[in-house]
Structure formats: C-alpha cells, structure tokens
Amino acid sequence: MYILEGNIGSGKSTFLKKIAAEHSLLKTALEPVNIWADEDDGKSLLQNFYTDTKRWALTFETFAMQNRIQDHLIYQQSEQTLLVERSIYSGHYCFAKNSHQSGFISKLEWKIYLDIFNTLVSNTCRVPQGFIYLRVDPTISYERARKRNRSAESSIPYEYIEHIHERHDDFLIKKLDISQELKNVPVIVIDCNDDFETNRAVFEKMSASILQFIEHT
C-alpha cells in the first residue's frame, strides 16, 4: 500500500482518477469525503468543522480517524498494489495536530485523542510501503479549492491552507515528531504546482516518477 498525501486542493483525487484510468494494474482508493459531507439539518460535519472549528474539531478529527483506521485495516490486506488518498498518519500529524496547535483542540482533548490514536493505530495498523507527497504552494492550493467550489469548503480561510501545508512539510519532509517506524518509510515529493489535469506532458512526468518509485520500494 502506498499513500498519496497533500494539502487541500493539491489535486490528489483528480490525479488518482487519471492514473487509475490509464494503469489498470494500479488500484486506487479515494478519501471518504462523502461520509463527512453528508448533511444533517442542512449542514455536514465538514461544514460544521470549517464554520465553527473550535466546537467541532475534536468531533471531526476523531470521526475521521475512525473512518481512516477502518479503511486502512481493509487496504493493508490487499495483495494488489494499492494507491490510497490520504491516511491515518496525515489525518493525525497534519490535520488533528494543527487543530491542537491552533487551539481548536484543548490540552485535555488532545490527550484523549492521542490515547485513542496510539492504542488503535499502534496495535492494528501496518505502515505503508511508501508516501507520495503532492507538494503545492499554498496559494495555488487555495485557488484550486475555491475553483472546485465544494460547498463544505466555501469558508476555509487561506491561513488554514497555509498551516496545513506547513504540517505536511513537517511530517513528510522534515519528519518531525513521528515514530522511527514512520521515519523509515520512503517518501517521494512531487512538485504539483503545474496543471497536470489539462497538460498531458506534466501528468506523464508525474506518473512516471510515481510508478518508478513504486517499482523500486
């Protein structure tokens, strides 16, 4: 199992759909955004998180962790090469950690969250064979997120995108405050600032780098 990581608006879903259409032996799995975007009383959990982050941060991050762990346990049983959008690890080290550092999750709530994360992930989840980081300048991520116009993301401030970018760099490039087991997982960083969706040459260059990475790890 390989994990495709990246900021909001980095192009993960689009890239997975394109590469799956051209490489049938490479199986892909999208992030379960639809679960978090299901509306109840006119608002989804994701919308609640973005519009009232301090109130909903722990609820959302705990629910997302549960969903990601459930999926991870299924994916790690696959005998095929599997490329998965996001993971329990970026959910923790990028999004949940950012909520704590930004003051949306209190010190006590963070301790509870960490206890759950460490118990469930350490005892049940195997680390992936590699991480693929679609790295995008946060200004470009922000514009792409605005352009795709998902209703749940309409209230995301640029500062949040910038912070999540920093957390991804800390996790996947600097490898700060992560377990030794995760530090040993290979990472390839792909510059995704150029438009690969309409530029065939850019897409082919990205795909070739990723397929070579998978072949040699």
Second form
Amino acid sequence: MYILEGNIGSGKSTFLKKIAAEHSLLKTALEPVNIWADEDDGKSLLQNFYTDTKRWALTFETFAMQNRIQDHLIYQQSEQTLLVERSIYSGHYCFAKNSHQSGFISKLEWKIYLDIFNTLVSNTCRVPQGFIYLRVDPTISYERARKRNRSAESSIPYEYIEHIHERHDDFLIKKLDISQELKNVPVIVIDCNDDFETNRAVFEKMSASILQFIEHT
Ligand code: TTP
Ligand code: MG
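Please supply the coordinates for the form predicted in complex with thymidine-5'-triphosphate, as a counterpart to the form predicted on its own shown previously.
Everything in the complex follows now, all chains and molecules, and the chain you saw is the first one.
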C-alpha cells in the first residue's frame, strides 16, 4: 500500500482519478470525505467542524480516525498495489495534531484521543510501503480548494491551510515526533504547483516519478 498525502486542495483526488483511468493494474482509493460531508440535521460533520471548530474538533478527529483505521485494515490485506488518498498517519500527525496545537482540542480531550489512537493503531495497522507527498504552496491549495467549491469548506480560513501545510512538512519532510518505524518508510516529495489537471506534460512527468518510486520501493 502506497499513500498519497498532501494539503487540502493539493490535487490528490484529481491525480488518483487521472492515473486510475490510465493504469488499470494500479488500484486506487479516494478519501471517504462524503461520509463527513453528509448532511444530517441540515449540517454535515465537516461543516460543523469549520463553523464551530472547538465544539466539533474532537468528534471529527475521532470519527475520521475510526473511518481511516477501518479502511486501512481492509487495504493492508490487499495483494494488489494500492494507491490510497490520505491515511491514519496524516489524519493523526497533520490534522488531529494541528487541532490540538491550535487549541481546538483541550489537553484532556487530546489525552483521550491519544489513548484511543495509540491502542488501536499500534495493535492493528501496518505501516505502508511508501508515502507520496504532493507538495504545493499553501496559496495554491487554498485557491484549488475554493475552485472545487465543496460547500462545507466555504468558511476555511487561509491560516488553517497554512498550518496544515506546515504539519505535512513536519511529518513527511522533517519527520518530527514520529515513530522510528514510520521514519523508515520511504517518502517521495512531488512539487505540484504547476497545474497537472489540464497540462498533460506536467501530469506525465509526475506520474512517471510516482510509478518509478512504486516500482523501486
Ligand atoms: P483535488 O484533487 O480535489 O484536491 P485534494 O483531493 O488534494 O483535496 P482534499 O484534501 O480536499 O481531498 O483538487 C482541488 C481542485 O483543484 C479541483 O477542483 C481541481 C483543481 N485543480 C486544478 O485546477 N489544477 C490542478 O492542477 C489540480 C491538481 C487541481
Ligand atoms: Mg481529495
């Protein structure tokens, strides 16, 4: 299993859809964002998170963790090469950690969340074969997320995108505060500032690097 990581709006879903259309042997899985964007009682969990962050951060991060672990357990059984959008690791090291550092999750809530994370993840999940980090300038991911126009995300502040960008760099480039086992997982960093949705040459260059990485790790 290989994991495609990157900020909100960096282009992960766009890349997975394009590569799946061209490489039928490569199995891909999109992030289950629909579950969080489902509108029950008029508001989705994602919308609640962005409009009343302190109230909803722990609920959102815990539910997202549960969803990601459930998927990870299925993916790690697969014998095919799988390319998956986001993971329990970015959910934890980028999003939940950011919610804690930004004060959206209190010290007590963080302790509860960490207890659940450490017990479940260390006992059930195997680290992936590699991480593919689609790295973009936060101003670009902000613009792409706005262009995509997911209704629950209309209130995302630019500052949040900037923080999530820093958390991705901490996790995948600086490898800050992560376990040795995770540090040993190879990471390829792909600069995705240039538009690859419409520019064929840019897409081909990035897919060649990613396919080569998968072949050699
Ligand atoms: P997505 O592929 O939806 O971004 P993502 O999957 O990384 O985001 P999330 O973390 O929320 O899952 O791309 C966001 C938007 O940007 C989409 O409308 C397509 C547009 N886009 C471009 O215009 N040019 C590009 O080169 C890319 C990659 C995306
Ligand atoms: Mg996506």
